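Next up is one chain by itself, shown in structure tokens, the form predicted on its own.
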Amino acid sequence: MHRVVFKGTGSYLPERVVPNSYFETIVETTDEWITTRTGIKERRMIASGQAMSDLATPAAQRALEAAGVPPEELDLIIIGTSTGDMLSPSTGCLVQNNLGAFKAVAFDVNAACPGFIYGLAVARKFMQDGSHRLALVVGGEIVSNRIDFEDRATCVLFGDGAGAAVLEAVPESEPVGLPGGLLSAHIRSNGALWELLYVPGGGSRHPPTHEMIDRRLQFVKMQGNEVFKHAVRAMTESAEQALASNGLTSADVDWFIPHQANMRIMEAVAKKLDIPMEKVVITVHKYGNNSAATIPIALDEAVREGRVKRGDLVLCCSFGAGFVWGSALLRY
């Protein structure tokens, strides 16, 4: 068996900053209303013509540079996203081409906001037997063109971005300078609740037509209060499962990186886990909810700022449309 260690991280955010004041001009809202209910002050959104691979590629390049790994040595590329460039091919294949990583098998994982955690879980399974030594896992999303700018409840929440990590499979018996790596990844689903958060249009159920556009089915539909309740419960339970399965408690956690959906959700989960907010990595105020990108972006920023150090125990958990949720516990 092999353990899976983190070699490096990277992230990329679009240059365009969209402050809360912008939404005051298009819907009935205020900066105070948005900040009080979400913790968000601004978010990043793509420029015209940008697609998911345009964010995932530079995030991946920065992770590879930090890891000291040439792209041609990669064995595996997994992109966690529900907003790929096209329905086909996968964004993974497009990123593989952009990087020149033609040795790697490449594909996407569509798991909404927990896409990065799902990607880690899948990569770990590929790597534990040693058949794939080096992997690139990206969590990225472009949500700004999936939100209805006439819907106050959703349009203020989301942004765009991508984060990445390079992983290496190391034999358990081999002494290395890197700490224990990805200790566990737990993922769960409950499709019975799909109608609480979904994008109905664009797939085979409602393919692109004038009628689909007229009915505004291409946009996110969400029952916010219900999502909030399920998110807090599922994220808490998943985080507790991660700690218990490794014989650890919340007191052992150095840093907690929850999905950056809403400040109130993060505070509620941290409180239930008995993790002080001083240990919570927070980016929602400046980037909003960029779905599968929130955790890898926050991890990369914390690493580059010197907060997350080698050997630190980092707990991550996320929740999203599906419903899907999961946790990852890592010794960075």
Ligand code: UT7
The other form holds:
Amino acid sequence: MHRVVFKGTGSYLPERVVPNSYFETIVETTDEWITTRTGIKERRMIASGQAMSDLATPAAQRALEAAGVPPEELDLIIIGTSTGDMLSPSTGCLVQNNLGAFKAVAFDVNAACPGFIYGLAVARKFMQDGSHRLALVVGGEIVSNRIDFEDRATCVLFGDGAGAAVLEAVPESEPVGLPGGLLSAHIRSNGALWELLYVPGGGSRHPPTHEMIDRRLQFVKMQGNEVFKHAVRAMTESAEQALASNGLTSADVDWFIPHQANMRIMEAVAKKLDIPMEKVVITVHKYGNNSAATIPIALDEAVREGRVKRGDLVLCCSFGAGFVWGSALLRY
Ligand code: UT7
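Could the form predicted together with this ligand be shown next, to go alongside the form predicted on its own?
Next comes the full complex, this chain leading.
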């Protein structure tokens, strides 16, 4: 068996900053409502013409540089995204080409907001037997062109970005090297609740037609307060499962990185887990909810700022459309 250690992280945010005041000019909302209900002050959005691989590639390059791993040595590339460049091919293949990582097998995992956690879980399965030594896992999303700028209940929430991690499979018998790595990854889904959060148009159910666009089916539909309740419950349960399965408690956690959808969700989950807010990595105020990108971006920033240090126990959990949810516990 092999341990899966974190060799390096990276992230990329588009340059365009969109403050809450922008939404005051296009829908009936206020900076005060957005701030108090979500914790969001601003978010990043792509420039015209940018696509998912344009964000995922620099995030990956930064992670590879931090890890000291040349791209041609990668064995596996997994992109957690539901907003890839094209319906086909996968964004994984496009990133592989951009990086020149032609030894790797590359594919996408469509798991909405927990896309990075799903990516870690899948990578771990490939790596535990040692058959794939070096992996790149990216969580990235461009939500800004999937939101309806006439729907105040969703348009204020989302942003764009990408984060990445380079992982290495190390034989368990090898005593030296980096700390424990990915201790566990638990993923779950419940397709019965898909209609509470979904993007109906653009796939095979509602292919691109003028009528589909006229019906605004290409945009996110969400029953926010229902999603809120399920998110708090599922993220808490998954985080508890991560700790229990490793014989640890929340007192052992050095840093908690929950999905950054809403400050009130993060506060509720941290409270239920009995984790003080000082241990919670928060980026939602500056990036909003960039879906699969929130956790790897927050992890990368916390590492680069020297908050998350080698050996720290980091607990991550997420929730999103599907419903899908999950947790990852890592000894960085
Ligand atoms: O990343 C995937 C997971 N997604 C999430 O986790 C999102 C989870 N949900 C949420 O974060 C919250 O439910 C929201 C931020 C989306 C909404 O907050 P809420 O406290 O649940 O508000 P609500 O949906 O119950 O709406 C309360 C009121 C409504 O008005 P009435 O019916 O009470 O008159 C809404 O129309 O707030 C109104 N409202 C707004 N008002 C000003 C909704 N959006 C806005 C807005 N500005 N942007």
